[in-house]
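Just the one chain here, the form predicted on its own, laid out as structure tokens.
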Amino acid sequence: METWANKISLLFPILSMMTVADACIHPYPEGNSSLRRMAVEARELGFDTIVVPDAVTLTCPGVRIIPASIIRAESVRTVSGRLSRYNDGKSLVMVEAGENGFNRAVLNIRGVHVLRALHLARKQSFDHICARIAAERGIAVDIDISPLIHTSGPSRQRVLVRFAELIRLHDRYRFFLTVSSNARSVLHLRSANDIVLLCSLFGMEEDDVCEALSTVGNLIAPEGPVRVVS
């Protein structure tokens, strides 16, 4: 049977020439599937890169694993303090969004790569000022597709509205975006085509989805020896 890895160059010719990344997955022990199994499945779905919190720099044949450090904090001072531990040039540093003032301050901190979980923050927590700062400083905003898959009704609708607002700001300011499945099982992973369809629900164009899937490659270039997942 033809795999997504074989189909990707036909369906997404632009993606076949650049990084195609799921910007956050959670293998065992946080999830219930091993890192190797999730990496192999991601490859079958057309990805060549996955971002994994607290991983080491690894590769599975055809898939690069980029380690990430997720910072959850209520104060900017705490974020700054924790950043000193992750300033190794190898980890993608992701900070969970908060209220508007917090987000503006975080976007001005050197060493932050991604602002994530924005759909969980209060309305207006990411405004045109945040958008401009993110664009100027090359910091990405993550789109987490998991609530579009695992929620329904008013909860899902609220997420769609928040993402639609984000895309309107993106269309104006052109800051980086990433897309993550936040999968905790191989069953939660989605193909690039699925992601394009899900993102279309809140008005994101296919070209912008392709660009977002390639963003991780522009944010960090891990150095050092690479190990193979066994």
Contents of the next structure:
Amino acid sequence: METWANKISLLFPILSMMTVADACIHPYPEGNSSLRRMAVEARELGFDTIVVPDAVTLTCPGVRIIPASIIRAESVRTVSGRLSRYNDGKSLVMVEAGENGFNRAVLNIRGVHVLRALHLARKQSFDHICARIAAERGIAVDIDISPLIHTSGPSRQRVLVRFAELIRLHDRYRFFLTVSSNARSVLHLRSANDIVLLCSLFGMEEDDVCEALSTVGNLIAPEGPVRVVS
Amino acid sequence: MKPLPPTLRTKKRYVLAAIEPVGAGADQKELYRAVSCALTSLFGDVRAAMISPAVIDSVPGHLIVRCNRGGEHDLRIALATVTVAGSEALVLRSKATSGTLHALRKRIQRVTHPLPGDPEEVSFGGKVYCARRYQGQKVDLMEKGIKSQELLFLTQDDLEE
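Switch from the form predicted on its own to the form predicted in complex with its partner chain and give that structure.
Let us now look at the entire complex, which starts with that chain.
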């Protein structure tokens, strides 16, 4: 059977270590599905990596679990303060987006991996300058597909417009993207194929979705020359 | 009345979707309403009319939806946004698209879906649940009670811990 991991390795033969990752899920007790069950379902849906906030160390065959720390803060000072606590090199640090100035400052902080929840932030909160900084510093921007599934009417339209603007900036500046389901149940998880379909709603190409699904692995262990540390 | 010649008939496509959880008890009419609502909400009445979805078959764990040719892509997107049918929380995962029903029915026969075992009583986190075990690791728990029954999705290992 042709899995998404195989498809990605066919598309990008050089980067055979690429992953297919859901960039944020919320297992029990926040949701109604245990982490093990989420991992089993994610594997069946074509993922080999899941990112779980405050995850416990757990081995699930075929699925790599990356712990994450989500920082929700009003000020940049608070983000910096919390970052020193979370930045252990093993977990993904995700910061929730805010106003434009806040986002620009956060993108300049060392140790931040992902800027998330941009659809909840105000219009123009992520502009071309933010996009350029994100591209230069290798910080990813998360696309949360849950509002596309669980909302309708004007709120979904707003999210679609926001994501379309983001994709326009991405096409120009080529910063990293991640895709997350923010699933709180196994019923909220979507397969990689479904994610490609849902992302086509706001004009994201299939190749870009494949690339976004594989970004998480590179954020934890960025590509580059080998460094001698001792 | 003389039937339309085949060349003038509207071409149809059939989309096979898996229903999860397997034991979801939504009937065909509720599933049709859920798909139709999702399609209309996402693409509007005009596009939904062009696609003209129809649930033509539903067996436990699977559903076949018919649409006009050219509408299968949008129909699959709409299927991905279905979260509830009737009062039941479920998810529809599109598996295949075909021009004939025969091909999809053969595919359903090929994929033997693990049906849940007999319900049994278990306690988890101080509450009593009705558990359904699937082939392999999966266990679905439904809280015993009359209203606001909590639904949990676990594995065998979670229950044993």
